[in-house]
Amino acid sequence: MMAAARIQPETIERLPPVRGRLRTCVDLAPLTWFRVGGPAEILFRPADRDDLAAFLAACPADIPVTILGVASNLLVRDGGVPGVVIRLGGAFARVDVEGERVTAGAGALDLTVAEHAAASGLAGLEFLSGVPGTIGGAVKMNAGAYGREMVDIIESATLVTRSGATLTMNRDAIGLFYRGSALPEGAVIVEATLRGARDDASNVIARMRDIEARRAASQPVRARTGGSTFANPEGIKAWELIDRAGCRGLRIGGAQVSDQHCNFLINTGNASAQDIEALGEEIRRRVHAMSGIMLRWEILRIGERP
């Protein structure tokens, strides 16, 4: 059940006019891979980049703004998200390939970008087929899998700042590090330029199929999950620590540690966001007690507790 929205009637009245869609009290749970969480106070779907920039420029600074992709590596807390949640739609999902460069909108699915690259005979982007989510989130978190990361392929990213200015940053300026970046606070990534290397399309497609098979064999891809829960500490895999701490299959409420891959948390059907977050914190407590290592959340947690 959706938590009661904390709507301030004057908030919507203070927002600028838009060409896209502004809606109040929107249930976010169906939009997330976990299928849990409370509502967005306001959900904004900009019509295009200019609409987004004009909105951010005129949006009062005291109204919080949160960016939402396909919510594959995200936990929305049960109390919902105050302020404005921005979700980029089809206008931000274009993918173009020219030479060895791929230009992708922030709303383009990682898998779609990998498929476009493969069809054009570009290698190096195959790992994106194993990363659930969109290019915007992949850049912000320096997403990676199967030995590759965004830092290996990105040339530049274009973003709209909280003041409404458009800014293009090269790879060094983005400041990518393991599962993070140095992007300006509140900026919205709208596009990224990636570089591949020439190869026969059949070879690229074969490697993508191998990634798909490996992922299906090792991860609970059909479950309600948020992907990899914790970042790997230096020199060791998070799942190994979780397993050694005896957390495989551990449950709190409707949330469970996956038996297949214990760095994945699962909504077994009736979990709340509170169940999932509490389970994650219990894992961190047990791993720390066992090893002295405090795991760092890779899943982004947003919103308020009820």
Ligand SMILES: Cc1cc2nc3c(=O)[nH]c(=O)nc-3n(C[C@H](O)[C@H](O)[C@H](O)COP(=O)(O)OP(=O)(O)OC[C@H]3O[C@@H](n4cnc5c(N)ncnc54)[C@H](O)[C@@H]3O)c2cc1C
Given for the second form:
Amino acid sequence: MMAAARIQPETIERLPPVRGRLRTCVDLAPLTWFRVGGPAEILFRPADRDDLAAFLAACPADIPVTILGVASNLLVRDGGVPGVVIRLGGAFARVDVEGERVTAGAGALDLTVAEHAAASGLAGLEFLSGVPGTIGGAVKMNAGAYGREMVDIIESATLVTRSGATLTMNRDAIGLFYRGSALPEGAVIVEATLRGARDDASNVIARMRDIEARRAASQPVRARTGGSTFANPEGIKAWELIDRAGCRGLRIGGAQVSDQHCNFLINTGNASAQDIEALGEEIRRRVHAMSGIMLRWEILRIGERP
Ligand SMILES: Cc1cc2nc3c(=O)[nH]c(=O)nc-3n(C[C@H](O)[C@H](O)[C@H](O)COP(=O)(O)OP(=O)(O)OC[C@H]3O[C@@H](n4cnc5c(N)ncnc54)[C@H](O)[C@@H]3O)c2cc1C
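Form predicted on its own done, so how does the form predicted in complex with the ligand look?
Everything in the complex follows now, all chains and molecules, and the chain you saw is the first one.
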């Protein structure tokens, strides 16, 4: 059930007119992989890049702005998200392949981008087929799987800053590191240019199918989850620590540690964000007590507690 929103009626009145959609008190749970969390005070879906830039330029600096992809790496807390949540729609989902370059809108799904590259006989982007997010989320998080990550394929990203300026940053300036980046706070990625290498399309497609099969065998890919909960500490897998600390299958309320892959937390049906966060904290406590290692959340937690 949606928690009471902290809606301040004057917020929407302080926002500039837009061509896209601006709505108050929008339930975010259906927009997230975990299917939990409270409402956005305001949800903005820009009509296009110009609409987004004009909005950010005129949006008062004291109104917080949060960007959402498809929330496959996010836990939205039950009290909801104050200020404006921006979600990119179809106008930001274009994918073009030219030579060895793939230019993808930030709202394009990673799988769609991998499929375009494969169909054009471009290798190197196969890993994206198993990451269930958008290109914007992939750049921001330096998404990776099976030995490759965004830093290996990205040439540049175009973004709109919190003050409404559009700029293109090359790979080094983006500052990608293990499951993160050094992008400016509040900047919205609108497009990324990726580079592949020529190969036979059938080889690329076969590798993608292999990734899908390996993933389905090892991860709860159809569950309400946020993917890997904790980053792997240097030299050791987070799931091994969690398993050794006896947390496999552990439950708090409607949240459970996956039996299949114990670095995945699952909403078994009626979990609250609070259940999921409390379960994550309990895992950290137990792993620390057992090993002295404090796990770092890889899943981002946003919004307020009720
Ligand atoms: C079943 C499952 C499997 C997963 N497997 C993997 C995996 O193998 N490898 C991996 O790396 N991840 C994995 N993940 C995690 C997740 O899919 C990735 O982190 C993905 O890149 C997140 O993309 P998203 O669009 O869902 O971003 P969100 O979760 O919506 O957001 C993540 C972060 O990116 C920011 N963001 C999103 N879009 C933009 C934008 N346009 N501009 C600026 N910032 C933006 C958000 O503000 C937030 O900080 C998995 C998740 C699930 C549920």
